[in-house]
Each structure stands twice: as C-alpha cells, then as structure tokens.
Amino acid sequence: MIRREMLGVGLGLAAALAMAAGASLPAMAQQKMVLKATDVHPVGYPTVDAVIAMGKKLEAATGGRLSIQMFPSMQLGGEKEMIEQAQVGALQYARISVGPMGPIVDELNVFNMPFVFRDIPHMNKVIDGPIGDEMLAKLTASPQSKLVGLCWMDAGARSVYNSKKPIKSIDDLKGLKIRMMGNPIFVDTMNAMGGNGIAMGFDQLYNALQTGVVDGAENNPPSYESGKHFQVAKYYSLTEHLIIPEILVFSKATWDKLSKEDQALISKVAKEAQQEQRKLWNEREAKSMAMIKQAGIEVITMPPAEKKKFQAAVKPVWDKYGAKYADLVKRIQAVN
C-alpha cells in the first residue's frame, strides 16, 4: 500500500516536472531569435547596409538574443514575393518600395503620384514628420497588409534610362517600351508621358533589357548602377518624374509573438536607421553617378522648361487618381 502511494507520488511529481519543463520550452525557444531580412539589392547598397547595421545594434542591445540574417540580391525573390513571405511570417524584415505597397494600402499611393514632391529634401521632410508617421500607422493598422511599418528609407528620384537613344525632350520618349513597377499609377504615368509602360518585377528586368523585351526602365542612380542596367541601357535622362520613399516592414505574424519590450527596441533601432540610411544613400548616389559617367553613360540633365512639359503631361494621372488624396496632397504641399 505504501509502495503504491509512493509510486503515485513519484508519478505525480514526474508529471509535474514534465509539465513545468514543457511550459518553459517556448520561453527558452524565444530567448534566441534570428530575424530574417531580405532586399532585392546587394550588400553595399544603402538599404541593405542599414538593415545589417540595425541587426548589430539589436545583437548588442540584447546580448545576442535578437539578431538579423540578411538575404540580399533577390535571394528570396522580388518585392512581391518578399511581401507575401513577410505576411505569413516566413521572413521578418523586408525593404519594400511604396510602389507595390500602394495596391495593399491605398493611402500610400499618394506618394506614388508623379511630381507629388518638389524635390528630395521636400520628400524627406514629409516622411520625417507627422504625415510619415501617420502613413506607417495606417500600414500597420490595415488588416489587409499583415505587416508592421517600421520606418522610411530614402530611394532618391527615379529617372528614365533606355538602350535606344538619348531622351532630351518629352517627344523622345514616345513609343519606347519602359518597365515600371507593378502599380497602375506608374504604368499610367509612363503612358501619359508618351512611353509604353510595362509592369515587371525588378528581378526580371536585366534579362528583359538585354533581350529587348523592354527598351528601358526608370529608377534611381544606385539601382541603375548596382543592377548593372547601365551595361544594356546606356542613356540616362534625369526626368525625376517620381520621388518614392521606401518602407522597412516587419511581419505582423512574428510581431504579435514578441514581447512589448522587444517590439519597442525593434521600433527604436528602425527609427535610428531611417536617418542613418539617408547618409549612406547620399554617399552612394554620388558614387553611382560618378561610376556610370566613368563607364561612358550619357547622362542627360532635363532643362526646367522641358521638365514642365513632363509635369503637364501627367495631368490625366492626377485627374484619374488624385481626387481622393486632395486633402493629403494639400498637407504635403504645405510642408516647407
């Protein structure tokens, strides 16, 4: 009888210990977490290097408990695939242009409108201020996005490049097949300026330029240079028709599993990265312009009178998409 009772106590104690061990397993598993990050650009590109630096800050602040593993150079696919993987928690960080995010969170499309910003310093003041914070909050609050908007990143101004001829006026653009990001606003913008806009992923672009599927594309100098597009499209015209900030997003599926303290830390280092990436961007943009000029690329500066023609040409895009953003556009224009 005593042996039976002792055996029962022993079994009960073993069960309790097993339950306690089981309860502690998730906590133990969460002690060390490697957060996967991805970008279409290579190591050395400002957005990639800013996220790598952010990972080092997280490691230092948590004694190695949180770290970032970067998958650059489209290792995990283009931006569409990156968004989808972040939404399901297959990766945690993704650096995404506002372009493909616009169809997911409509308000973000205001930043995708042609010539919405006067220049890059104007864009930076907008994203650094209340409007930028509101837009990140809208992204995070959207049930459709399944993402957390952490911070903005600079991507300069986008200009047209092609393999056929120098574009010195709006008339020179007529009929050229120009790759655009996958957002109807961008395709309509190129069509309004006289080109033939073709939606295509960045990961497909080099081959498309090389084989003549498209005649050209449009992007900032670092993307044009680092993507090696200058090798197959030797005319770069500074139309600066789009100035689109980029967003560093985090998987909502992973975010909801983090402690409030870890969420706060990740948010803090991301906000710091917003300013640090901008310095890296300015340095890289100057370096990229020097490199493409050294490579013999014809860089065409658009005269102010000609740029006004481009601005006038995109009026149909504003007529089609701009009305619902009218109040927000007024606020953007009021930022000095």
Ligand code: GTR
Given for the second form:
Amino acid sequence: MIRREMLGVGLGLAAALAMAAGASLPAMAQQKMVLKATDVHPVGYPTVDAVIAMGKKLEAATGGRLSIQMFPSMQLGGEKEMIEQAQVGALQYARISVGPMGPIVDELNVFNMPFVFRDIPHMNKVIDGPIGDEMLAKLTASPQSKLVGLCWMDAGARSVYNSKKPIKSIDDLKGLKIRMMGNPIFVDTMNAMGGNGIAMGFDQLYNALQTGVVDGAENNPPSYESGKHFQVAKYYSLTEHLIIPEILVFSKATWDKLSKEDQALISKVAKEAQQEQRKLWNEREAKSMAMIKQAGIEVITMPPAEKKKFQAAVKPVWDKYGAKYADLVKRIQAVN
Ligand code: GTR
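Instead of the form predicted on its own shown above, give the structure for the form predicted in complex with the ligand, please.
Every chain and every other molecule in the complex is listed next, the one we just looked at coming first.
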C-alpha cells in the first residue's frame, strides 16, 4: 500500500529498489523528489515565476533532492482539475484563486465577497496577518480539502471587460453576459450588479469571448493582458468589485509522506514566496496596464459616486451569504 502510493508520487526506481530492500520510511523521505506544480498562467506571469523561484530555493537547500517541475499555461487543465489532481496526489502544488476554493472550504468564501476589502493594500495586510494564517490553517484542517494551504499571493482587483460597449455606469452593465469563476457568490454578484453572470472555467474563456458565447468577463489587468482577452474584449472598466487573493496549495496525500524537516522547508520557502510574488505582481500590473493602453484599449475609471452604486447593488449578495462571516468581516474591517 505504502509502496504503491510512494511510487504514485514519482519517487522512481531507486526509491522502489530501496523499499524492496526493506528501507524504512524516513530513509525513503531522503530520496529525490520532483514536485509537480501547475498554474493556469504562462511562464513570465508573477505567480508562475514565484513558484519556479521557490523550486530553485528548494533545490539549493536540499542539494537537488527536492525540486519543482512547473506545468504552466493550463497544461494540466483548469483550476477545478488542478484542485482534483492535487487532492489525489497526482500533482503537488496548485496555484489557484480563492474563488474555486470557496465551494470546498466555505470559510474561505469571506475573501470572495464583493467589496469585502477596502483596497488592495488592505487585502495584503489581511493575508499577511493572523487572519491570513488562520484561513490557511482552516483550509489545511478541513477534511474535505485534502490540501495543505501554504501561502497567499496577490492578484490585485478584478474589473469588468467586454466586447460590446464602454461601461461607464452601472446601468451600462445591464443584460451583458459576463463570465464569472465557478462559485455561486460570483454569479450572484454579477447578477446583482445588473449583468448576467455565467460560470465558466478560465480555460474556456478566450474561445467563449471570441465566439460571443459571453460578452465579457472580469479580471485583474495582468490576466486580462496575459490571457489576450483584451484582443477580443476591448472595453475595460475599473469596477474593482472583487479583490481575491490567490492561494498556493499542496497535496495532503504527498505532504503526509514527507519528513517533518521537508514540510518545514516547504512551508518556509512558500512564506517567502508570498512576499517575493508581490514585487513581481506590482511590476507586472503596471506593465500590463501600459500594454493594454498602448494596444488601444479603452480603460474606463469609475468615479467614486459610480463605484458606490456598484457597492450598494451587491447588498443582496451580502444579505444571502454575509451573516455567517459576520465576525470575520468585522475583524477584516478592523485591519488598518
Ligand atoms: C486569475 C487568477 C486565476 C483564475 C482566473 C479566473 O486572475 O490568477 O487563478 O482564477 O483569474 O478568472 O478564473
């Protein structure tokens, strides 16, 4: 049983022979391991580069015994598939949005509520502090997650883009079919703002925009730019209705087979990656904004009065989901 599972995480022939020769589990833990990581984004994107850099650190710290092999650009499927593969130990690291994690660990949904954070620095303060640590611990402790929450990453704020018309006011959004991530909170949020929310994987979005299956979507500037969505949806309105952190999770099936020392090392380099990714993020966000403007995209800023209308419109979403997170929301709001 142990032998089959260990082979399943790719320990290779040397490890198999060691097991056959009766080597103990701690000795096995010293064997070379290539940890598979995946992300929907390509190489060059801040989350991908941060995980690749983390892999180099692991290699250096273990003399090459532990390393990371990155499968970028949705090579292993969309985020739903990535989560499933991590849960069974077919891959070790999945870098995903908190969006699709909410349906698995409900507490995480507090970060998925519209306008829950005042701004991006507020979100970063929360994930860097005790609430961030608690939420990672909850994810890890949740029996249904089958994942270990390692660290957070910055994903800025999500804003609406579409192929039909410049959205300058909340009324302009009426009736537009807007793709949202797979989580009922997001569909309800879009519907409350007047659009027609459609849940769909990120991996299907470019085609859906191109063929008109949806009129638009919503995301941060780096995703809008890197996913080439700006080529098929030319109006970008800075609604900033969702500020959702990214999360790096690790397969619990693999984790439980690692030595305490390796677990500690993997946790440490992930914590460092949280800060390193933020620097990469800030640079990329500025670059993406410049690129889309240069490509002729109409970037529409929302006057504060208009933004207030969006905030007011999502009240039904708070009425429906907010009560169970009330204490946590108070603590989030108290973070300065
Ligand atoms: C991106 C995020 C991805 C994915 C994607 C989406 O901003 O980095 O993890 O969640 O959005 O909209 O599905």
